[in-house]
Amino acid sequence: MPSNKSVSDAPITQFVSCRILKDHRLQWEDLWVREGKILNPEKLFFDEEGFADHKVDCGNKIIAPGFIDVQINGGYGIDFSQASGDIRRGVAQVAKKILEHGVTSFCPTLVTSPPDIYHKVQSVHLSLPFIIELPNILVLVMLLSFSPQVIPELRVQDGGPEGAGILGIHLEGPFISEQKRGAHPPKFLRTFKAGGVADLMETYGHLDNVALVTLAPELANSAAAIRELSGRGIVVSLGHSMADLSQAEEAVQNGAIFITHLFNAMLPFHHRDPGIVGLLTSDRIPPGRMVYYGMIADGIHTHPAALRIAHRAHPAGLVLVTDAVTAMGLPPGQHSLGQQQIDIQGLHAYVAGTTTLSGSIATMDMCVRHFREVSGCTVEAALEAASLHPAQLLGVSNRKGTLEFGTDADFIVLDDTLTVRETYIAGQQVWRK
């Protein structure tokens, strides 16, 4: 409760009876929230001589930082890579959707797609008789003009009651390797022709709320490209790819600082030239800086050895990831994403008529529990795997991610299986099981 000396009059909640996830460790400690923030509660007991309004008993449960998901798809029949009436909309539904499963903030994650998908094509505003004379395919072109594009209709933005918050866009592709293309259409497929930093404006139009970008990086002139986007801001993964340990190494001088779904859809770990993989243990990182790597840890992507072989590597630089597509959330049958079909089968996703994987129907908090069960990692590591380590990849650990002392109060009650039971965002129970 404020008082005389409260540097603010909004009420205070405290919760009890909790392990909280903090320096790594879990701790019997109260947590203490106030206008949306992890409140330092020596500061509210001396300095201000306040205390909490209100208090949650939580039963003996772990309190730890938000799920954070930088690589998802869709899911429950939303496509992010399928432009509709009201893009947005879907994206609220999916954001609604996942508050269940720990996530408190995400990136929507654009695969492989046409240019009219990305940006919007220049408008042509012609009379109904004046387009009824004309041939189809000018028909067509203008109808494209009038298409919904995805891009300009995905805003970074608070989460709430109405669903997580949205972090910045992931654009996985075009500028990959046609050899390790995965799901991803051929025919949308580019190269760097034009130098790189042309080429990227060219295909998305702009870069604003874009937050991560997966590109293959043996790819002719995609250097400029890493380093414009690692410029701005932007982190830059390695992916869909076929570049060897040599070629990895130089996009990550040049600022790349993540890979895409590691050990799928690139070459393979070989003694004699470890890929993209041999990030991993390479010296030649540039001093104080971090490689990250996202695993898909759903029992099918990666084989439980090669998980913990990743692990054990680097332990520090793993983020766990859903991948989920459109049937997240369905039952088995036929489903889109992007511009191809895929078939769901039990917990696989396949491109239509193929074997091909084509990203994941898992949640968050089955691929935690599964990391847990299969890497033999502690239950603070299977949980900032989630949270904190997605957080530093995206540079926003100063506010999410952890349970420090002023950050946002963005947190999931878990009981000791790790399913999840309650969801805050901003300190404002946001779900409950």
Contents of the next structure:
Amino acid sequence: MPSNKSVSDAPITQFVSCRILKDHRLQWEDLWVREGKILNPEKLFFDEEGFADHKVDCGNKIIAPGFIDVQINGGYGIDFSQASGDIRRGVAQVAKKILEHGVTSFCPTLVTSPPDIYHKVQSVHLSLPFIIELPNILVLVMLLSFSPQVIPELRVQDGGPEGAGILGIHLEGPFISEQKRGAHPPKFLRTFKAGGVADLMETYGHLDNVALVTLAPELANSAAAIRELSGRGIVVSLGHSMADLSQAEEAVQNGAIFITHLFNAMLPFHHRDPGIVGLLTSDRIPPGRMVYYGMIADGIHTHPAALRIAHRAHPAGLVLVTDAVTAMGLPPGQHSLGQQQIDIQGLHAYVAGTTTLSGSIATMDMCVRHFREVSGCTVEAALEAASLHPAQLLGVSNRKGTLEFGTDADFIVLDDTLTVRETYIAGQQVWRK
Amino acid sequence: MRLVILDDYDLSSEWAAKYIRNRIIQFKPSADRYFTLGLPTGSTPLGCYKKLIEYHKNGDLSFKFVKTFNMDEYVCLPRDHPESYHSYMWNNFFKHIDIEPQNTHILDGNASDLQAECEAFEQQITAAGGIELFVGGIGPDGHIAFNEPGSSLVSRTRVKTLAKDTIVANARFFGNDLSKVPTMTLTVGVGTVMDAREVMILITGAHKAFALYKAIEEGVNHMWTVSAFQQHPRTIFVCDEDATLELRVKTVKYFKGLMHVHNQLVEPMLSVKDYMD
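Alright, leaving the form predicted alone aside, put up the form predicted in complex with its partner chain.
Every component of the complex follows; first up is the chain already shown.
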């Protein structure tokens, strides 16, 4: 008999014969879902005298909250930072494919880009040859008046059968260090000129759909920018930086709470100057605050021993990210991506003809499996590093990243090898193997 | 009475569960004729509940046409508190079986009018046709449900203040903090349980031995309220060896000698599969 009509007419689904990740443990419990949220069955039983309309047998598999990827640059031939064509369609294509990796929410990441990527002209109303004929000043006026920017293009939105939900954009750059720029194009790097706010607005335009910003705190005048961004609820992340530990700690005091891909694009740990890595065990973190750190656990970007050191030093802050690039998801062999020729061999993506890595192509579920394998952590810890911790980082753990009653029913069904078999968003199956 | 003595806790839990199973299946409950079952809480019946759940999961026992009435509930403890008896019954029994929510009855310790709640409970029992089998436990002070020493042996469902012994015994469920243990409960009366057509009391462990002795080898006494069942026509006490430690050897030998008779009640084990069309 379904639920008490006076409370809700909506059908109730009960997932049985499963182990769910709850209270940091895998427990033999059923999972109840109604209207896209996790339902409290005890309340249903006693208050509403209701029970399930449908039961789904999960064959003793594991149910975990859906993975959340806070750093992903593209995939399947699509690069979020390229202005080509329809940004939204490209993001949507990737959003759909990553459902297969168990990712139910993500933050599309834009690397350091020219200003017009952030302020992209939507050239549907004017044909190109016409614009070129006009005097420059007129073009400028037109550009400024017809400029919905990229940032509002990529709106925060719920996931569903069309793809994983967008929790916000991750702007990685352009306020980063030149020496630690990695693959970011040097000519578009920026510094903070006066007060950080003006620079932010000039560069990014709107900050409405932005969830994270990676910057280098040693840049002059960064403090005001960090405070402004944190004040708006945007996660400030330290990365692509030459900062020493005290500069990093000052940034944390101003509101930074994340480290972008720990170890990569920062000074290496040194026993007399731990650098940004030292934040993991810093004693100058404001009380009640925690610093999280992203790890690319593909076995390539970080040596397993380094991963273990970080994990053991600060397990609660570890956030698995893919930092996946355009080549992710493409089959092995040669591919032409943008201006580059890429050679994919297994989990490595090289610049063709060289041994230079061209970014990460591991998927989130691979990262979870790899992390568990090399760190020897529990299944629960591995799953939480990809779900609970990123949700906590983004301040959305009251609705995402857990299977608590009342949270969004975004979850995945995995077998004991931690292979994703089914993906659900808002209680609806959106992918199955 | 029948005194059924098994070697240890697990065997006594299993015997009790088998008995309940056979009674329900033999009754052939249906939509017109529900089997009414009185149920206890606490640590003693946990093993019995586990076995009943096992029988259900094996397809041998269904609770679709069973109505349950719990013995008691704390007053002013939120219903979703992990130590409330609602939570106990949900987690240890209801969520694992096919009972329908409207067929379960547990006193509401947060009702605005507690007296009316108690009276309504009595009426619900009457409306259901009375209790077919009331399963209960015994406190170290010999109480049945929360009928503390001094409770009238003809009492009905009402509000009771807990005795110190009971509060101390319950402290382990509240982090050993006496101040957190509720002091009042709603409980069925001794008379309420006596009205049931059959009563089964589960008693296990050496710490209950003295209470069992007082209940069955001494007189009927309102200081040991379980003793009231000496005057009930159909009572079964299911216990383990340790619970018999304070009894006379003669009593134990007599009833152990009757085990072959007692076992006829649980063998053969019936299954609902035998009655499926």
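Numbering follows the first chain given and starts at 1. All figures in this text were calculated on a predicted structure; none of them were measured in a lab.
Comparing the forms between the two forms, with one rigid segment turning on another, which of 359, 293, 177, 107 falls at the hinge? Comparing the two forms, the hinge residue turns out to be 359.
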